[in-house]
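In structure tokens, one chain follows: the form predicted on its own.
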Amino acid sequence: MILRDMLKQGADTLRKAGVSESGLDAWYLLSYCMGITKSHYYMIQDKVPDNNIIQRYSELILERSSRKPLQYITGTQEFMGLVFDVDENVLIPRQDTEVLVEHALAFCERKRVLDMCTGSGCIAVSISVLGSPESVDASDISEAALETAKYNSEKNNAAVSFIVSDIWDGITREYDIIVSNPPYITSDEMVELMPEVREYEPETALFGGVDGLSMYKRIADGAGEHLVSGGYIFFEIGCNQAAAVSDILERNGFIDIRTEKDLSGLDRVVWARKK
């Protein structure tokens, strides 16, 4: 079997399995079996490859029709034009949470930032590299998810330091800026996801109590004290979530509460400042 053939039986098979990017995916695990580009594919895909490079491929096949993430299998995810090592502890980053880097990356120079349920750390780091903060903390209450965190914070040669906390029980510090991508999925919603989000990406990640606002209720209940006036905090919202995530600031006190969109033009964060 030549490479070629290899590679569309691969999408195939991807296919099959109800791989959404069945071709794509493909593509990527052959990548990253081989270490190859595109360009040098295109010059080798009429060769036939080594047994061990078949059987490796085949493996990764398998696992992909398994509906395992593409991103926990090759173990990186690229996000802010930064790469993240990401395994089965953290929430894969997502293009839509860049919308929330982005927006609070223009109030970040020279302030104490603080990332509350930081996962990957992938919105810390990011800060961190791309902004220039005072000083970056970022926090989680898994210490699995905190370990890949430092790695990838070690990776990218950012600033940033790690607190084990339940929301606010470990957090001590006062913030200019509260950011976090919180989990926010309702219980209808965790029924229907894609088998790669519910069988695999942490579950503590992902669901956000029933109505999927108990976060932000927690978050929000205790900003204040750890806020300074005048700060801000920003959230990423389900794209639903907007109007309830805005009166649950309002509640706390909160002023200047505004929406933004992602780039599907979706509500995907909401933002406010502290009188």
Ligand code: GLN
Given for the second form:
Amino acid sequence: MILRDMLKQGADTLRKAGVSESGLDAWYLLSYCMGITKSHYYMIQDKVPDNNIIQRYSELILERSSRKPLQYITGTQEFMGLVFDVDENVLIPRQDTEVLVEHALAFCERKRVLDMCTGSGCIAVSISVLGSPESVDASDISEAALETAKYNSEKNNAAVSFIVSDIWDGITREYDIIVSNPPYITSDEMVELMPEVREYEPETALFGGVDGLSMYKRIADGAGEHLVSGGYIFFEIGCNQAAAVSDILERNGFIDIRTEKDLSGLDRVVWARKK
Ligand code: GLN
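For comparison with the form predicted on its own, please write out the form predicted in complex with the ligand.
All chains and molecules follow, beginning with the one already shown.
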């Protein structure tokens, strides 16, 4: 079997397993398996691959057919132009979250920043590397997630301090800026998630309580004590949560509450200033 047919067979297997971007994923797995680029592939597509490549590629296709996300197989995801290691202890960074980082970056210069629920560390590390904050702290309830985040910080030459904390219980310092992409999926939405997300991504990184809002309430509630007067809070939100999250912020004494859209035109960020 020549390489081109092996790729086609891989794509067919993924499509039959219900993988939505089967052709693309079959290619990414081939590229990962052989360490080749598209141009290299075109030069060797009529050649017969080595047996160990055929074997390894079929194992990768099988793994993806079980609906394990591509990023947990290859172990990486790009975010803000940086490369992050990911594993099943952390949420895979989403492109939507880049909008949150971009808005926060505009305010971070010489500020003390806290990224709450850091997961892979993608937000904190991006702010540390791409902005010029005074300091960046990042917290998460999961020690396993923090291990991955620490690795990502070192790999990207970021300067981030990590704190194990269930929302505010381990936080002692005061900040100028709080950024957070907390878990915000509702009970009803949890059952509708794609198998890739529902069966493989950590539930603690997804589930935001029955109404999806419990983390926003807890974060906004404690922000009074840990955010300076005039400081900013930036939240990523589910696209139907702008009004509810704005209400929570208003009830906690925040002003100048604004909503921003993602690249698909959906509400994705709510930010506000503390009085
Ligand atoms: N902050 C991480 C991210 O944006 C993790 C978010 C989470 O676990 N809910 O990807």
